[in-house]
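Shown here is one chain on its own, the form predicted alone, set out as structure tokens.
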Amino acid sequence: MKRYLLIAAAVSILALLPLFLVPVYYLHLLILVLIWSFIGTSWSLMGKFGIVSLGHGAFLGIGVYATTVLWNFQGLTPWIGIPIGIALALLLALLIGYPAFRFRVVGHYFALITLALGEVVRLSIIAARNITGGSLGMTPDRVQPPTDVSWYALQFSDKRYFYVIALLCWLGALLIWRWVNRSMTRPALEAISEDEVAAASMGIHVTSHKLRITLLSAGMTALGGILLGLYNQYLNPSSLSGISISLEIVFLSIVGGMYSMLGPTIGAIITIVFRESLRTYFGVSLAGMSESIYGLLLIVSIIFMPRGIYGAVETWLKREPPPSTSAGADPDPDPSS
């Protein structure tokens, strides 16, 4: 009960922030935190059940590039492009997930398949340079004037519009997490993560359950990528697909705590603050070092905090003090005496 009261209080504060004169830079950081929290929560829906994907950058890249290409070349509003981009990501997840789950490709083998998938998508985006701009990236052709607000193009000169959109998507991700956590799917997926053969012998349809949670995670990740592209108004294959972005998603989810609803949000806060601190204080002198530091922090987190920061704090708060014994009393009496 206390947890939900804290969440409600936090949401109320976040919802009221645009009414105050928050500096544009801090509002920008809050938008990035909310979007990356949404993406991290999407990945954690799979990760917490032992379905470890290292290629979620593929779904993120497919969604955002499909939406932008349709806008640039066909003039389709993002309201149409977003469902198409999500549908393409779902199709990709189905094509890679069904045979993998059907033939019981699990553990590090599944992780390697998804890792390769992310690179295939990144290299495909680079290869289609006539459409996507290749490694140089691309921007929406029909950018609105800086003083305009266009719901048709989902482009806003005032960051508060996009802040509200990002906040609603983040809340939606938390509701989906709660729904999965309270549904009959959770015990089935937990049984599958422990032993697929035993779960199948109990009548659990392993392939169906794993595929459903994968499709849900992939679709949400694609939506998160689309939000990121629409907000930044610039697409680059290295920052929206491939190994680098996939590992960043894994990093923020695991470090924050992928087993907790607010864990990815904490991970996103740490990631964004850390990245901006490096950029602000060191400029380009440490360009490219963030990925190495992410890797080191991920190793430390897995070894010393396997449930992430949120899980470690939660465990520490729930820890009961050892029972006190009165003076002269035997702390460990022999029951046979």
Second form
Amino acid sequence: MKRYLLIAAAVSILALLPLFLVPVYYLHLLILVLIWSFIGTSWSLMGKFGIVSLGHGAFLGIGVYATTVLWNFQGLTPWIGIPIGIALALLLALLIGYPAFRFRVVGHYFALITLALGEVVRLSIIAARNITGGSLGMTPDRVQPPTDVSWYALQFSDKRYFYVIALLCWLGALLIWRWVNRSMTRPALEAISEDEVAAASMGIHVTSHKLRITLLSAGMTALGGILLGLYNQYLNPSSLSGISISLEIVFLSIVGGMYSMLGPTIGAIITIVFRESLRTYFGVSLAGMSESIYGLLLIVSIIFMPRGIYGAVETWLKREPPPSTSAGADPDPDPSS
Amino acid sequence: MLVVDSISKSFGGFLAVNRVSFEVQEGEILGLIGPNGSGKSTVFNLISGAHKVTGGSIRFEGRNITGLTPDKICHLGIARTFQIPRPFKKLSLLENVTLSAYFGDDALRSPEEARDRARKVLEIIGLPTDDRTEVTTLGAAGLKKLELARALSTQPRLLLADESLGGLDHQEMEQAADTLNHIRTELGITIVWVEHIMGVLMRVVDRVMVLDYGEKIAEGLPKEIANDPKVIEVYLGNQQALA
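Okay, that was the form predicted alone. Show me the form predicted together with its partner chain next.
Shown next: the complete complex, the earlier chain at its head.
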């Protein structure tokens, strides 16, 4: 009961935050944190079961470009464009996932296949430059006649609208995480990640379990990409697809802790706050310095906290009298496994 | 119940199983013996669908199951254990068995039902039924029991038990043999039992089949097999293994 009150309080503080918190820059950071937390959580739904995708940028890009192209060229509202964009991402996930899982492409080999995927989508977007604007990127057309608040085009000049949308999506992702964690899908996927042959011999349909979690993750990631595009009102192939953004999703999830419900969120907070403060600190002097420090910290944190920051804190807390297991808590504190 | 008709399996140029045929009658325990590398485990892998046959067919309760996937074969009522235990270390003991009950038996709809079934099976097998025990705390005997518990929790009609006794001491072996016998008589599950250790096996099984170099060289009652000169020569070699 106490826990639910705590959660309710936390959610209402987050919901009311934009009423009090005035500086637009901080609101901007919060929105970015929420969207990236959403994307990181989506990735971790797969990643925590050892299905490591290095190509989630593909889903990010395909969803948002489909939605925007449909809006700009067909005048189709994002309310219809978003489901179409997500459906295309699901189709892509199916095309890659089914053969890979069916023929037992696992571990590093699966990661390599997906690594190529992100790049293929990025290059395709650049190649279709007459509708996507190529590597220069594209801007969703302003809704006509221009208004400050258009629910039809999902264009808002006030950031607070987007804050609430991003908050709802993020909460939704946490609920999905919790739902997966409490269903029999979790132990089934844990078993599959350890030993596919043994799992299959006890009646678990390995391919369909892996495929379902992959589709869930891909669809959510596509929605995350759409949120980014709608919020920024600007699309760029290298910031919404390709290798670098795919790896960034992976890194923020790992740094935060992909085995815990709030791990990817912690990862997003740290990544964004850190990068922003390094960028403002170094400015344009010492170009590349902020990236170098970020990379260095990434290496250090992976070496010393393989379960991520949240995971490390959780493990540390569990050495004391164990707290009542929270919803997102990883059931396996055993570092030897 | 199970009709295996002339199955073969080759890995590249190596013929692991060569035209082996046998039948399993409902309610019996069939012992499957043979030296290392004689193809016993491969026969299991073929029946349970882990490997695809190169030739021949397998029928279970009148239905052709050749080429079906392992999860389908499990659902049809054939469960197996592995020679080397393959526990899921990330899951607790109870979770391991609950999982196999839930996914292995279509009749169980809810996780709660599956957990109840798991507790019952663990009790029959003689493992702790609480939800705290981790599989990493189990010894060799415990892990073998877990293999058996997971297989039984799927409510099979045919159990393929793969070298359940390797690595156990004498008392544990006797216990395990009694457990298998109990499973047959009390639960009415037909068993094919692959084993190195003849002594204990001979006491419990109804019939024995002997494999060597992927071929069936003998089949019959335990007494006949133990005295079959061909078996003694090819498989046993020295009389010590009979002890």
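Residue numbers count along the first chain shown, from 1. For the two forms, the rigid core is made up of the largest set of C-alpha atoms that agree within 1.5 Å on superposition. In this text the structure is predicted, and so the values were computed from the model without any measurement.
Relative to the superposed core, Ser301 has its Cα moved 2.9 Å between the two forms.
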